[in-house]
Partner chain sequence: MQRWWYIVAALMIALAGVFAQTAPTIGLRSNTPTVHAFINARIIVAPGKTIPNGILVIRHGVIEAVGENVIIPADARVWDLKGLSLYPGLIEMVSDIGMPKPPQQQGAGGGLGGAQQQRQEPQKGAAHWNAKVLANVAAANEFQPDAKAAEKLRSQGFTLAVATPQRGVFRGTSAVVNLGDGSATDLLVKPFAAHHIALEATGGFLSGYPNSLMGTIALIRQTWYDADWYRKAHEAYNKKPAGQKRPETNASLAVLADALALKQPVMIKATDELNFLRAAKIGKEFGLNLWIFGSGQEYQRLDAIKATNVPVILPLNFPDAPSVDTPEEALNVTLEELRHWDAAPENPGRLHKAGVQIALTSAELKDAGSFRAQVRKAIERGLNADAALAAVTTTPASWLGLSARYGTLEAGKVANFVVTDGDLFVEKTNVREVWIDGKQYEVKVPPTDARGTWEMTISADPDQRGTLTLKGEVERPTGNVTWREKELRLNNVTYAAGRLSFTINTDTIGWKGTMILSGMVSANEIHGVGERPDGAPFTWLASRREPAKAEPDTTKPKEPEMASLPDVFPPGEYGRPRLPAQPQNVLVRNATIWTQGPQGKLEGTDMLVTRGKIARIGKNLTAPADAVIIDATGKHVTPGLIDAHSHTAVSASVNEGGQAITAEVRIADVLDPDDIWIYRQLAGGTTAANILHGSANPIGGQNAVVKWRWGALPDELLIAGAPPGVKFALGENVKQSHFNPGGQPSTRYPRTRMGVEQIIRDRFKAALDYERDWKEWERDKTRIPPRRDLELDAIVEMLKGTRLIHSHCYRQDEILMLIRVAEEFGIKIATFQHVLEGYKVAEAITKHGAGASTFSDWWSFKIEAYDAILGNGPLMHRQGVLVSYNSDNSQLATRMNWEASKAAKFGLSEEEALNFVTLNPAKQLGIADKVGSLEVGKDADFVIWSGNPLSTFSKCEQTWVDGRKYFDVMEDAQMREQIQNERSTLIQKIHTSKRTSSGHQQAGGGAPRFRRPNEISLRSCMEGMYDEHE
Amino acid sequence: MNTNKLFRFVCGWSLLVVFFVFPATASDYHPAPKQKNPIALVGGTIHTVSGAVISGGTIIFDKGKITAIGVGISIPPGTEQIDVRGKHIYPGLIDASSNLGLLEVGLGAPGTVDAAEVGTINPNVRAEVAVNPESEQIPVARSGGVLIVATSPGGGLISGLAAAMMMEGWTWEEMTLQSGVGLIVNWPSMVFSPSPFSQQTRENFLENRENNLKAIRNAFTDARAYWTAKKAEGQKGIPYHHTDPKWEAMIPVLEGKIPVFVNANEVTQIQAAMQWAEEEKVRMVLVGGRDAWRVKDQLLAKKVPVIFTDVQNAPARRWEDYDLVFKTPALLQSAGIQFCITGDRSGSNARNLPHHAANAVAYGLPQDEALKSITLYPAQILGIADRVGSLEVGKDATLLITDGDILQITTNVEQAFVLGKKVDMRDKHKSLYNKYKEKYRQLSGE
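Structure please, single chain, the form predicted together with the partner chain?
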């Protein structure tokens, strides 16, 4: 590196430091200690999700796991009893697609943004290692009942690996429920739509499309070749093959251990991705899925689950039904497609997850399905249903106490438990709310 380059390098980095803005407040709320003694929530309406709704029931959990659920069940001695009569108990809600923890403040604080790595093929980057446990969005999400979030990187064609994070813990390691729940692939747009804002011609578009499709295919064939070479390297006469971090990271995907989460909305994208996944023999989950209902037979036949993103969004086409997006979950559900519902991917809005599911109820999705679409179904699609997603004996004690139906906006989450830990329900919003209530208390001379 010559002096000139070095100078520019140093200047560049010092500029970054100057513009880095640290989150404004350091919170006084903190992660909870491990569950010390058994806890019984007594007398509430228990929405097990996987089974029937139990009225006046009791749920007991110990060492972070649910140990008993039922009506009038015996409560072991030494159990802390919490009276939840009139309250509702739900499994913690699961947001299957978000940037929470990777993007704190989008504008004006680039230092808080870790959403997309350089380059277009990044299968090796792992979301969990960059999730900031100090993110103020985490406690806010919990206040909305969201206790598990699949955080994922974005950008490029292959963005990296998503991780299922619990919204509680001192470190990202403690928060990680499951790393590598899916490899994010962003399917290139397939249909040329001329835009007054773009100079792109049909020819440019087709060339780009071809290049992008090739890049995705090449990544997978190269990774497969790498896997073959690595498998062979112990054999007689076969030399050691040097490691490649990108292709190394893709082996579990090729093995079928990790699904590909393909972001695609438009019908031709979806069909192209499905065909590609079949040819590559990888497990595909469709993320986005705006047009998914148009090819529901194929989705069903190929058993491709759908993470349906952002119910509170616009129809893509001027002529489409005003409520098309609202009713798409109902269309997928009635077709028998495995699906779940997520919000708009922004961590700051993660708390509104139940509103998206509720919105689908107003336009035809049965209420119990709406609840499943933000609990059990995302757990299944993310491959973490053995731990979370429903209230069953043996599963994590990751649950909520609310003062009403979680699908109603007016409902408040009163208490959450993550792995049996009693979560500190304070958050930035409540703290500021209380701080300024204090201001007005002082002003009124109380």
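In place of the form predicted together with the partner chain, the structure of the form predicted alone is requested.
Next comes a single chain, given without company.
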């Protein structure tokens, strides 16, 4: 078989594998049109988050913005009224660290993975442009109450810029609430922990660690030099400096406009990263934070917020309390540290975000703080609290209607609105549930 025939043969079989092993099915649910008329949700329990809980209240929104909240407020003529008596209204939940939209199937289907770029220093990577609006994970996340996700790139040492994405829209442009909410830095491991499955020696580990730390420092040194040159190019006698997208993307970080999201869990990682951020004079947000409880005083003194991931996890060391991870949010809150709770950073599990917050309540975190940890607090850390995170006049009408307390596992999200748009609440999980419910109804002879 010649080369051309072999190529056609391989491509043909590859297409068959794609169509029969990974069938592409068009989903019935679709994005909603823009809000056309005012809507009033009447008679529900409104959890404003930033203020008091309003029983039997009304919330009105128009053109994607909240226009009125309260009890007995006047409803303008032409307003669509929805009776929500006995229901609860919450701001849309916010997952502050996830790969949702960047990874669909994973192993066996590399074409559905766009979570990382080649190379170790990629500050110019923008997560939003890679988000797949057709992801089946998006409607599932909405059904769990998650309406905004900080989608973050991964890989390398400097992965790129995270973006706050709304879980509704035909395109990534429509879905983008705010691009460049933070620069992702993956801090190298600082402690050599030999594995029985690894052949790495201590010497190799130390060499790799120093090389990685040097690469991060060099990147910021180069970005700062570039920034200085670009600022000077307008002066008389100073030549034009060519534009480099890699270093251009880091200027907002150096200016202090956006933070660095440092992925670190172990105590020496966290301490080293805080010292580095102080030396670089950049704002740092700790992501992960498994050992954050061990450096509470330092985090508080340096005003480093924490995006705490995966409350539903086991302790990292044999001597730690079995419930240490469960109660860490309560420890951070009682210490006065700005924090929020996220899930396990997997887009497929984003729907479980309220369960992580509820788990923290069971281990000491006050319930009102738990609700803020998945609404207002992540909005503040991500720099989007002027639009979302609480229910206030002037903010986006991105909210939920539930049949109970959002932190109870039995609660269902009955309807969601994103920028006032009534979201289609169908998803793959519900479709499969109804399908097999019908199967067993038929088998029972009903």
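By rigid core we mean the largest C-alpha set that fits within 1.5 Å across both forms. What you see is a predicted model, and the numbers here were worked out from it, not measured in a lab. Numbering follows the first chain given and starts at 1.
Here residue 436 exhibits a Cα shift of 4.2 Å between the two forms, evaluated on the superposed rigid core.
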